[in-house]
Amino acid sequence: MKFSLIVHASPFSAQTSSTAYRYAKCLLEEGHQIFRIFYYGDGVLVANQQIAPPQDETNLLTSWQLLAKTHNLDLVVCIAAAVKRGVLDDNEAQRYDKKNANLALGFELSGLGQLAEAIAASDRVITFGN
């Protein structure tokens, strides 16, 4: 079955966006297809590549970059949201006249159409988060 995820939660607010996370680990577990993660609100934050969680927290972002390495996954970040709240890529941070840019590394800027893309696309939608 191929599924798309949403991510509204903050990576550091609530549990929701570490269980987006090992839920899309399960599913690829179980021999499912991952069609696109989209992030959106607060989810956009797990795609700050200057976040450093404390040493005894999973780091999100570096176990998301390893799960979308290890089976090429398409990481969407809205970027309507993602600008609000000061995530860039280079093409933003000029834009915006900001010194850097600090998009993660595997993680792609983009549009609400890539979000349509993958419900159109998807068995099923799973949204986490509010």
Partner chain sequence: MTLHVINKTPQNKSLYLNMLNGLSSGDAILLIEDAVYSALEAHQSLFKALSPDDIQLSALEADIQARGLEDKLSPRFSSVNDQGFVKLSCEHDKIVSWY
Second form
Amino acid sequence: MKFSLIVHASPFSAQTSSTAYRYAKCLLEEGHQIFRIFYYGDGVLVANQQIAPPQDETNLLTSWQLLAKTHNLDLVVCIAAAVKRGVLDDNEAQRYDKKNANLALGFELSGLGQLAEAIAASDRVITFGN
Amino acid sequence: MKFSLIVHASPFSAQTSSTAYRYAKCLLEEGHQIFRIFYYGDGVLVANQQIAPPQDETNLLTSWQLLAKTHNLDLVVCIAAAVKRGVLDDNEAQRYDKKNANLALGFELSGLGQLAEAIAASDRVITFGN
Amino acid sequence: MIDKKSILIINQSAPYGSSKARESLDVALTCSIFEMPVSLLFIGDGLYQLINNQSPDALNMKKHEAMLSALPMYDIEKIYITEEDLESIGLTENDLAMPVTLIQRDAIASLIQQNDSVLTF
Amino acid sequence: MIDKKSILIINQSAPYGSSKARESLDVALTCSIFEMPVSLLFIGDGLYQLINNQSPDALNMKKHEAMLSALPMYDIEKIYITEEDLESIGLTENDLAMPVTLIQRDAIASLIQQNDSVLTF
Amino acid sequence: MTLHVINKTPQNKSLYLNMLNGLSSGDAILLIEDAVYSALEAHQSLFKALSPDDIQLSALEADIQARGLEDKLSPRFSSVNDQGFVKLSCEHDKIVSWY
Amino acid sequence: MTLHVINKTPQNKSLYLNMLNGLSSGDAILLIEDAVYSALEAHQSLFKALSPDDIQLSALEADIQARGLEDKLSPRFSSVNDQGFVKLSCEHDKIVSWY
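What does the same protein look like in the form predicted in complex with its partner chain, given that the last one was the form predicted alone?
Let's see the whole complex now, leading with the same chain.
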């Protein structure tokens, strides 16, 4: 089946983002397809390449990146939520006159239309929220 | 009186950080002294200089910076919480092999000892949490 | 072309205290622009979003009530609350910022059944 | 020199689901290292932190129970829960990971009174 | 004497219960942010055990106005502005935040 | 048929009430994260109105084990692993998250 996930929780203060990752991994292992993962609200914070978790804790950012690379996943970060939270790609860094982009590799900033499209195109949509 | 504030909530998904700012401002207007403001948990996210709020929304980061500058405030960001969340000063950026520092001007990364000291040194401690 | 799946958005969060109410509204408007039929249900703390005479100037925030009143212009007209919730906070329809459809709590299940996809905020 | 103000930390959050339980513990240990007397109260959902036989390997998280058992080594020995809370989740002291002091709910007010500063998580 | 500051809606019954268990005579409760909904008449059963002479009840003005509650509050609660919040903080020797 | 996924402790009564109001015959409830505490025997009054033939009740294994609840669950709940979560997601035509 074709799934889309909405990840809507801070990856640092709630378990939710990590549950979403485990679910996504299991979906793929079970042979299902992931149309898109849409990060919204504080969920976008996982795409900040500056993140440096302690060595003995899971790095959710690199986990998502690896999963995306292996399975060619479409990881879309809500652009309005991201810019407000200081997660910027090259375009937005330039637009807002910030020195550096910090959107992690493998993620893409885009609008809420991508969420609407994901709902339309998927057999199942599941929200991981907090 | 001498106050310290603990700010312990995402500035993007809860009102709390903004309430803390209003309270701090009012304290100073009323002639009180602020010993320290300690940002903890997702509260540290306000110190990311990449933040670019929409024009018609309050920029909490610049509000704190201006208040700190005017009143010479000690804005301390929990270093463990910040590094995990991708808010790095020059030292930490270097230590974790990241290209750029992104801690906003006027804030300082330091340990929880600064919180213990603030509790010891202040007449009142108030937590703004979520 | 986007499939016209119908969406039910369940709102359980009070305005201002968290950003959920705003985020929900942005999703509702977007889905409607993409011509997906959108229904909104306000239950529990979500009902507070609809209280009239909101005045958030001192908070430097946008008036949530005003943003909600724009919904009919985006062709979002299916807006539900439950009689039980309204009664439980001691208010009446006169205290609300916009016309809504009153349902009984036990009709929530059929709203969920009738829509293709359900989001919660 | 740091004044030896006594601290009460009130824990109301379940472990694993949020980071609050961890953050609280880090503050408790730090205050204790700075020789401030620390008391811990676990109420409501906070009581779940103390349940034994936790095994979070599949979540890739640290065992919260084990971190709590280190408290006495940091001279944090005043650990309180209420009888009413324990009873309300149908468990007994045998289900807990460490020895605690059982108090009645109406003793919470005096704990707050007795300490110089109170933090909540 | 303690100032208890709470910021969640009355739906969070356990949070309110924990706060009420923490009250001593002479303490004060201040509702801020989403907690101001608790000052609605319909939610006064939350506070029924409290004697008004014993525990001072107030709610933050900016949050009341934002949420359209100005004319809907129980008379048990007085509305305080930010200066009033600071004053309450000074008058009590510690502040406990319930969130 | 809908899969209802909930992730908060039983303390959040309104959240559970809203979910219960949203149930139709044939739906399933899956407790994840902090919601697995609701599978404790002491909290079964939450689900008393549900007939076991009508609504399937389960809780996520990794979250149960993490929280030390393995031997403390009500027999009404079956434990499902991540594969079981995916299977439930496929078997129901939509998923509603209560958080």
